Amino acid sequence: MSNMGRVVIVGGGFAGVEAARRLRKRLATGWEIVLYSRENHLCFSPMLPEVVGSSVDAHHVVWSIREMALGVLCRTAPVTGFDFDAKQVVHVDHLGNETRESYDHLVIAAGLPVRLEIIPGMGEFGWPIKTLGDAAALRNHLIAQLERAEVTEDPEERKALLSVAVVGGGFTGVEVAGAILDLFRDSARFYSRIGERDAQVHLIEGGPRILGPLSESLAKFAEAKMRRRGMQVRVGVSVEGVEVDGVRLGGDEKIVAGTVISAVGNGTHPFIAHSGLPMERGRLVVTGAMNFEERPEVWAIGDCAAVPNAHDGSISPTLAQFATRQARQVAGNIVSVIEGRPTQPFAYTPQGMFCLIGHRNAVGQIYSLRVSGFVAWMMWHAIYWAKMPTVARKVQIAGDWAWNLFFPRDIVELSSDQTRDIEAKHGKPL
């Protein structure tokens, strides 16, 4: 094995961070591992709905990449392109200057960005739920809606303020819808003009049922539970557009909603779309070993890559458990190439999937075992608690969940106004 070289990883999500950690452990110290990320932290995205529902502190679902990947050179900078012939990654520094970094091996693990414009008006009037900033801003907005509903004298305006439409009935959409209904229902007792049943949450899915990756029986259980709680679940309907006061469906039907949330519409990063690498349906097409036939030193994993799964011949879905397993496999394959050994195709048997549906209920399956209700809710929390990367985060998350069992949710609306903003709006104090 050569004792000098550089592996550059683009993307600070589950796949990128796990690949960096594995490579740092397996490669000689003479090898540099460089990780590029737009943010200096890894966000545990499965818990973003809990941030929206104010049952988990936003700071407890992120971890510093530098702390997680000791010995890895971290670059918090946006990548703008690649020069494959020169084996260089192009990025922009804080002054806007273009900088290049050479590599011996390149791992693209940039994920998939949100594409709000897939639905007309969503970019202008909708709320995405992809990043920690999205979740924190949405939580603040929902609490502001409660405050506005308390102030208004108009019952119709109050109804609109407390109406939420979630577009997309996959895991994220279902969990966000359930979390918001819990937030509104649990917080209503603190508002004199808001009744527990005044809030309306609409879950809109274009397919024949919600939670497509799960079994039909679990999806039906989840839908029935959510309907019994008063959630409006619509399946098989198309969203034609989003307006300032709601969602326009096919057939000239409209749902009035003061908040519209997008849980659909993945796009492709421009630097990937313009890379010249083979793509299909917005994802990079790789070999079973997760590299490219024409450029074997370039690898792609995670959501941005259509990775074949040798276990069943399917294309890997965009799930965190697949991303982390691909990261481990690609690290092993890179080490094998450096050492002159053959690579191995990616093969993984999914362990299971869980989804929170609100009111301390969940649905899920582990291999062939299907569970639902409170037991599934407990299992969801146990599984994700075990995935926390540090003891400190385990304690903090456990504290959040314990607090939520015995005490009210935090309904503090965090103001982002600074002194200059206040003075500009209201004048300087005397």
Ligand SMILES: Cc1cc2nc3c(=O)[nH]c(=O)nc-3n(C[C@H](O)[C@H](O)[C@H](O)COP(=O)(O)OP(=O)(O)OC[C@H]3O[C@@H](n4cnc5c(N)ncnc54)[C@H](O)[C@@H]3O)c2cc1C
Contents of the next structure:
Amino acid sequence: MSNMGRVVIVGGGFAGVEAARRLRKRLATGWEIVLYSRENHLCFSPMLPEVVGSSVDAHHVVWSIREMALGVLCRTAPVTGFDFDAKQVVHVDHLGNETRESYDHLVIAAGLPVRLEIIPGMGEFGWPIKTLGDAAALRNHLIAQLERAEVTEDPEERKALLSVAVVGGGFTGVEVAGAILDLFRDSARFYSRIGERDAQVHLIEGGPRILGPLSESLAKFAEAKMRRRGMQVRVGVSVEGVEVDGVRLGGDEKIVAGTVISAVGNGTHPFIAHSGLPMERGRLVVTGAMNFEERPEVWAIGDCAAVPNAHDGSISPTLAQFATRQARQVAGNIVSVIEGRPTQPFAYTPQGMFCLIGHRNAVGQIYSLRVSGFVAWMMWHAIYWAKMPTVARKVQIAGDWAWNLFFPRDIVELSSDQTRDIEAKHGKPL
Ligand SMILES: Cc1cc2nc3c(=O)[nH]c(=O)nc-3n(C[C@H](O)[C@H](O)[C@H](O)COP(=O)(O)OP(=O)(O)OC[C@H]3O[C@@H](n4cnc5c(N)ncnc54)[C@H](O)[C@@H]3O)c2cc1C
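Let me have the form predicted in complex with this ligand next, following on from the form predicted alone.
Full complex below, order starting with the chain above.
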């Protein structure tokens, strides 16, 4: 076994960070583990809808990668390409200078970017929900809409400002729609011109039902519960385009909405698409051991890779629980290769899934057990709390949740205006 070498990991999400931590524990200190990420934090995406609904603080759903992966060399810089023959990753900095880092093993764990252009107009007028920045900006925008609705004297304009269309009835769409309805309903009492029932949230799904991966009975329960609360759920309806004032559906129907949110459409990072590695449906095609036949020292895991699951022969879905398990296994396989042992194929039995639907309700499945309502909501919180990587964040998140039980959610609009912006908008002071 070689006592020296370098593993370079591209991506600081669930897959990349877990792989870095595992490799650091298992490889001799002569091995350098280098992690490149666009941000210096790991974002706990399952909690982004709660950030949008202002029931948890945005800072509490991210962790510093440096603190999580001690002993790993963290570089907050985007990788822009690969030179597989020279075994190097390439980074071009903001000044155009190129730097290269050599590797003995390379792990690609860069996730999947959102592709807004999948629906005409979504890129221009829609709001994505993928990153911490997306969630924080959307939360701020929704609070600004409440403020505008309070100021306007035109009831039609108020209606439009308080109308939100969420495109995509999967887990993300359902959770975001539920969180927004909660935010608007709970906050209405602080506004004199806004009634609790004035906000309209439309959830639009192109398939025959929402929450496709869950059982039909749970999906029906979720839909009925959300409808009873006043959510407008449309299934089997495709969105033809997004405009400045709403979404256009087939047959010339239009839903007027001041905010349109995209919970559909994954794309591929250009640096991966141009890498020459085999791809299918926007994901890297890897072996069961998660590397490439032509380049066994290159591995790919997480959302960006179509990893076959030896448990049932299916391709792994784009879920954090799969990304994390793949990371553990890829670390084991890299160590095996270094130590001259055979690799193992990825095999994982999914444990279950939960989805928040708003108003302290959720639906979920653990193995064959189906749960719904408040019990499911409690289980969702217990499971995700247990998964939080640091004690500090566990305390902060528990504090946020406890706060929500006794106090109203935070409707402070975090203004990003600096003096310069205020002067540009309102004129220089005299
Ligand atoms: C709103 C939302 C809710 C979700 N809810 C759930 C849920 O409840 N349960 C569940 O299991 N899954 C959920 N998911 C899916 C889950 O978040 C993903 O499956 C998971 O994040 C995949 O992990 P990953 O490491 O492959 O990719 P990501 O977490 O997306 O991380 C990719 C990383 O690569 C970095 N990167 C990208 N390009 C470059 C580059 N050029 N150079 C360097 N770094 C780069 C990014 O900055 C990022 O750090 C949700 C996702 C979203 C968006």
